[in-house]
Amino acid sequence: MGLKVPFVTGYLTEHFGDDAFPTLEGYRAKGGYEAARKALGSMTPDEVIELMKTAGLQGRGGAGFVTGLKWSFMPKKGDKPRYIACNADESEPGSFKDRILLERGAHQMLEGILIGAWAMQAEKTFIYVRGEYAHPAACVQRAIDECYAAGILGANCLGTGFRHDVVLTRGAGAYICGEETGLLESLEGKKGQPRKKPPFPAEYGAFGMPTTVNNVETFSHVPHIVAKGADWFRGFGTEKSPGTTIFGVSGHVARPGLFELPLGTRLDEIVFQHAGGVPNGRKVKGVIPGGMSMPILPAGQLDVAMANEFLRERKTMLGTGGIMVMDDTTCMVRASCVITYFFRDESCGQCTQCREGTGWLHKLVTRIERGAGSIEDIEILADVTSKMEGQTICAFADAAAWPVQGMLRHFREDFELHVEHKKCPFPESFEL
């Protein structure tokens, strides 16, 4: 099958090129399933912890919550089973990451899970995969398999008398399962939408029994920590946010594709050495830096590292390493419109705040966007973001109100132009 996207590996990639590496044959030949081995057969779960702890993994969905903390949050006591939901719902625009640690790593994902499940003493999890990712699911399927017929999973994991089972679910297209309750409802059989919280789910999670959640990514680290060690891994990115990351680009550039680089690696070395910087002579205007829900930053701000810790001074955040590119024909008004359009069509409409603030967001963009906007309206728009942020259950009204408050920020000006002209000023932007 080959890769046919540019791609630069790391740790997590290097054998992706590999056409036997999802195999499970392939898998082992490079060392798979030893790290799990290990794990199993002379750590504690309490001293697996302690490693990730040590290693400082974050959680690489978007939240960025360290791992080995949120593992012991999970009751060590109690007659209840334990479970482990793998979060593969990708539905960020402009995220394409797990797809291919999916589609060419699954038993890659599978060893790690298998370890957080001993960490946890876990019986089961559910891998919860976008119900779109009809191939990449089909990889894990055939990786679970393998792994029930070699012994690695079921009833006697390893030969190690701990037992583990892995179920894949496929989703059915609705962005708010990416949201971890919102996943264990759909999960259920129910709506998707949000659990309020308390109760967290490592108390009462997947049909009301403790469950963790994390992202596939996240998964397909850990086997690398118990094999080389908290140093080792802690020899890559920043110290607040240690390894690497693949980082998914798209837009105006050269080389849209995947790229694996230690967290910490600045933004303009990625847009424009890695992915080829923006084609036919034009300028960068814009960049999303992890997802569409991440507020933007301006050609003059991409000297900075991808790491949160870095993007939070500048009014961001990395999210799920999405990065986005505009060059300078885009229109910011109608890059707003395509937002947030999304997001009212998104939202589970379960929050007053969210299902109304959503519609009024893209009916105030839209109003300016085809001329008969005011500048009341843009006023309004930014009050209307105030009052979505921080305001309901989940945090996806702050995911609709970031990308629209980051360019009023730092393109306010194409909205006013918008209003003086009464109409789009850009006549070579992309049509709506």
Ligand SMILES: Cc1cc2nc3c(=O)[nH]c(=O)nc-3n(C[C@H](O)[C@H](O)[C@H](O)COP(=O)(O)O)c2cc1C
Contents of the next structure:
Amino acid sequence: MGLKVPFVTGYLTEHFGDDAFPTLEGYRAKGGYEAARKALGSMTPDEVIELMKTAGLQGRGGAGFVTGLKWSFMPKKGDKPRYIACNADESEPGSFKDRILLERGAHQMLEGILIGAWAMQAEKTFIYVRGEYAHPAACVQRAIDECYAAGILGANCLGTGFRHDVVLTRGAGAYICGEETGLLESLEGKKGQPRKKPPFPAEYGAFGMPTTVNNVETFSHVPHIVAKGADWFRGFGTEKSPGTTIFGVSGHVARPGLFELPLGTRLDEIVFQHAGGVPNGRKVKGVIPGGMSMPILPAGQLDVAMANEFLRERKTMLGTGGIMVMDDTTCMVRASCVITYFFRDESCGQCTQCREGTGWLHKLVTRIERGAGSIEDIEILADVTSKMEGQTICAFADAAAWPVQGMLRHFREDFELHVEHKKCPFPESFEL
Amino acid sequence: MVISDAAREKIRAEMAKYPKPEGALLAALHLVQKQTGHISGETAQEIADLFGIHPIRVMEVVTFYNMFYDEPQGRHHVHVCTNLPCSLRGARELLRGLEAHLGIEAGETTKDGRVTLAHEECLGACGYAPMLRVDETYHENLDLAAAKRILDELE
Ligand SMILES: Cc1cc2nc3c(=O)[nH]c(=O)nc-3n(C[C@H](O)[C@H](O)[C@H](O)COP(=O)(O)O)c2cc1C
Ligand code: SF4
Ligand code: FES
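Next up, the form predicted in complex with the named molecule. The previous block was the form predicted on its own.
What follows is the entire complex, opening with the chain shown before.
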């Protein structure tokens, strides 16, 4: 039932093979909660935020916003309670890293949350776990219960007089609840429809109170930064993108799974060395580098460092670090059918461009895949994606448009061949 | 009354965790659905009464989320992930094999009410594909024979 330990580990996952590590006792045996003791006991909230800014940790939920900066946006004092929402909705296709951080490292994440709570003087954290993650949620709940029993959470955290409570909330199957304001709506017991911004969550968040939303992995890095310092943290990764991250590799590789590696590790190194390359004597055709919302790269462009400053030059992004590998049997129109089906299904429907646009994308690629499409359909496809970008309440519509744009940028020929042959010309491709 | 006293007790405990009781609505639906299998109009009314909200608010939430059902379901949910990473590794063939094995199509329930079969979007198991979810349990790295065995053992 539980996930396998990553093939390559770093500071986040080095103890994940130890079956005691998910327990409080096992976590403490590895120095657990010493960083929280240090932060709450000997650092001011502002010092913690400064440290996070210097460390330069970027959020690992997909958008890559600098965590210290986000924390500094929380209003300082006032009579309103401040909240944290930990985003454990992990539903981006291709991503499965947060799951292992919940199953094997719940205390590491909770320690990061507690440090964040101190820094932002937040009184409560809601951990929003996707509904399907029953086992990971149980692992987190057990860790929360242990923390209350041990006085780490509650009225007097670690004996410092600071109060913090943690509530576990389970989602119920909706991708859009991973978008931070969709998540906030869902926390309030509503449909997970994203909110118009501004106001941003730091001003008007969960239940109308100032709230900071961070990803599971983001919080998991925090205790390490507090314990070992910003310089140590910056020793991993690139200058602009410090630290490690957990890459998830799926699709046509010999060793699919999780790999914790520094940001900036080359994509071809991950695919060919760590994940064992493409099996059955096949070659790579394309790789989606960061979860399904991120545009694909063709085989010739895998010599790229996995960090946003480099990926952007190739018109794609790190996203959640979910790497999907497709071999040379793969029909990219079929792949586009699967991708557009997902986005059509998961659109929350509030914005016309998104609701109608995702439907059109799916209809057009399906028509082309069946051999009933025209060259004009390919043009319309490109046009629809351009009209969906930057127009909507949330970034979902962009996330739906980008992968199709990537397919057209690098594999337009696949689409044209379907039109020309009036059928799918890739008989060996995966089945739809 | 559909909702047991024990469940009501648990729901009240969940309500207390949120600044506004309505925050516990998803938790309440999970709890109740575990007993009842789906959320009928009558059940929605009882939940609405517990929260002091209109039943339409409850049904709105039920229909928005994939994991809540407003119609009766099989005793077990078998969901095969068919998103891209799983499809690349044979998820569609697996789903078709299970359709044939059970004699139903995805989205349907077996006549004896034992299994509802469906496809689902990415479940966070992409590296261990193909996979399926039986109720709350994941089964990963499957082939058709292994998947059939899992289904045959369900009561
Ligand atoms: C459609 C959509 C889905 C998202 N899903 C997730 C998710 O499942 N998990 C997550 O952490 N962030 C997700 N995000 C990003 C969040 O909105 C938010 O940026 C993130 O949780 C912030 O945390 P971070 O700064 O620690 O990365 C999603 C964004 C969009 C637009
Ligand atoms: S962009 Fe799409 S998902 Fe986001 S709010 Fe608009 S309709 Fe909903
Ligand atoms: S694609 Fe099937 S679990 Fe992610």
